[in-house]
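One chain follows as structure tokens, the form predicted alone.
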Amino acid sequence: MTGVTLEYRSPAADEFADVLRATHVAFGEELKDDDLERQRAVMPLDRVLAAWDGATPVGVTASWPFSELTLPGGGTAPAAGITWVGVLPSHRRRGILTELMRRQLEDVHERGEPLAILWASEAPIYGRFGYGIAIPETSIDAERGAFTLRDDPGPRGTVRLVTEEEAFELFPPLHERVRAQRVGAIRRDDDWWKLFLLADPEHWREGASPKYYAYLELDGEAAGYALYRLKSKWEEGTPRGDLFVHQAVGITPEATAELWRYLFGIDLVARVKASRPDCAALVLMVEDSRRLHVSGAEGVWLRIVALEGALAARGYNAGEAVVLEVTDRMFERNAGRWRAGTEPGRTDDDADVALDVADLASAYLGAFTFEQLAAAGRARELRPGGLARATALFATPLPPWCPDAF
């Protein structure tokens, strides 16, 4: 393997299948024909980057062009959704991933996207490339029979099951209403809805039912939706099925409660399981949150690609501006002193807080306070009160939430 020269470039159209197949090999998966066509229809070739050993792709990364990521203060910014990252087992430990990440982030910067986001296959991978934990993920594996809403006034509204085609008409406007208010959510275009969120190829089911589309109305008005599957199971003649919730989105707290009432009321189910539910609301809505069996992981990682643009794009709470002394081992353009708050940008003023760009990413959407970063040894206070002032500026009313995997 020594002495082999690798080429880094985007694939031609007739090389796309080989590149996507290489990603699946890296993950030990089989590429299905319909998944190939689905990805071919929506992934721009120039956003795919591969490492080539001769005519063979041996490492891959790609990025979705998410046009709007909701930021604190009600603004949005374009973000690159990093995906397909993998290196063939035969070519690991040769610096291929590092080179792919460096080239990809430079490309994202040239496209004018100040942020990159991703879900990591393994937690230790991306911190060395300047990514920080930005949207912690929660999951539930709840006991259906123990579900009771606190101070329950009784059911309201109506839920009906709709077709995939009806869901495409009814659900996107509801998501947009929630997305505009919730930091961390992304704008979904029509292809994302049709080809990924609502699509239901049989090999995605893993032995469970077809996907069901539930639509909630309150007082005759659209109020929420849920996507879920059932997996039948019987033990000694007793139904012990699992219900897998892919998304449950209500536009008000009442709508959210009614959706969960509906999901926990489905018969023949013992466990209700969900990845990425909005647990910030759910755990306080129920009588016995312990029986939800909430677990957590690091969730979405964020890379601040262009710090100047990122600081300007988000809003801040009222208060005194702070100066951040930022380090960035990959990109010198992000290093130095930056003012956050009023008139964000470069400054020569004395710094209040020192931290790495990856740790600033953890505070950028409001997931962590600067005091939490300091307690973990990830930030240093340089002037008295600097940590508290930074937290006050960056704080968000609700924790960030991204219901979409990519």
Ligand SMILES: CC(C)(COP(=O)(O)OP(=O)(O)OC[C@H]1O[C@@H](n2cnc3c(N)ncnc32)[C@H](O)[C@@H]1OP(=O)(O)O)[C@@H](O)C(=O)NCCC(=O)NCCS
Second form
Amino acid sequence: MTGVTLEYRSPAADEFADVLRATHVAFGEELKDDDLERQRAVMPLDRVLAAWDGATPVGVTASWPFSELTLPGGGTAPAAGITWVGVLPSHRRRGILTELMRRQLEDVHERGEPLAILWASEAPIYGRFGYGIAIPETSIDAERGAFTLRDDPGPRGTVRLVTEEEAFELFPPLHERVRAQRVGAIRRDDDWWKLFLLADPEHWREGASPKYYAYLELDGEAAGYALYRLKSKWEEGTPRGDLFVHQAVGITPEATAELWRYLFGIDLVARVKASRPDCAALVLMVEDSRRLHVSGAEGVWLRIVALEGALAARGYNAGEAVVLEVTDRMFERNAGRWRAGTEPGRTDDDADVALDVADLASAYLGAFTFEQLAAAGRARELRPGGLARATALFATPLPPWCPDAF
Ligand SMILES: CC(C)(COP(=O)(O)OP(=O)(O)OC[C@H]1O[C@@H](n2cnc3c(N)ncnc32)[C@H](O)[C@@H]1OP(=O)(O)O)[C@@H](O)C(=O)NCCC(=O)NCCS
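Now show the form predicted in complex with the ligand, given that the preceding structure was the form predicted alone.
Following is the full complex, with the preceding chain placed first.
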């Protein structure tokens, strides 16, 4: 294979299926026709990049055009949602991913998107490309019988199971309200709702029930929604089912509590499993948080593609501006001294804190403080008080949260 020259380009329309199939081969999965059409309907061809060995796609990456990612301070920025990343087993460890990543990030930059975000299949892959852990993920695998809300005034509101069509009318406005307040959430367009979140093809069920759409009202007003499935299981005549919660979103703390009360109240279930719930609230709402069996992973990775745009897009708390001395092995345009806080931008002033662009990504949405980065050897204080001042400027009231997988 050595000596073979690869070509890097977007697929033509009639090459789309081959490219998506190559990604599936990289993951050892089968591409169903239904999923092919789903992706074809929404993924812009020019956001797909493949490495070609002759006429065969051997490496792939693509990016969703998320028009708005909620940032600290209430603003938003466009973010490229990196997906489909894979290299055929026959072509691995010869730099194809590295080349795809470099070209893709340049493309994202040219589109004027200052940020790229992704969920990684394996944690060690993306740090080398300047991505940092930005939205840590928590999951629960909870014992249903051990669920009790703290200081519980008793059930309120009503939950209705609605159809997929009704869900499409009722749920998006609720997400809009929540994502405007919540750093890390993305804007979902109609296709995203219809083709991915609400859709329920049989082959996605993996032996579980169809998807159920639960709609919560409090005092007659829309207040929350949940998407879930039930997988029946019986052991020695006893029901031991699993409930899989895909989304549980309340617009107020009360609504969130009511949704979880509903989900934990479903009969024939022994365990309630949820990926990416808003655990920050959940663990404090219940009597016995240990039996939620919360586990963590690094979650969403963020690449600051254009530091100038990224620093200008987010808001800061009041306080003295700080100067960051930033390194970036891939993109010279990001390296150097940058002022954050009032009048963010390039500066010649003395720096307060030195760190890599990947580590700044870990502080950018408020997931980690600058002191935490320093404690891990990932940031260095250059002027006394620099870490504390940077933390005060960047701090956010709630941890970032991204309920969408992509
Ligand atoms: C992950 C994957 C895309 C890497 O592709 P690749 O073309 O082999 O990657 P490269 O040759 O450009 O590797 C670049 C570097 O990353 C390292 N690397 C690549 N994949 C890695 C992994 N899974 N774990 C740890 N390191 C990895 C390589 O060792 C190499 O390091 P080096 O520069 O120090 O030698 C490929 O292994 C794959 O398709 N895996 C299965 C699907 C998958 O996990 N995709 C990612 C989805 S988020």
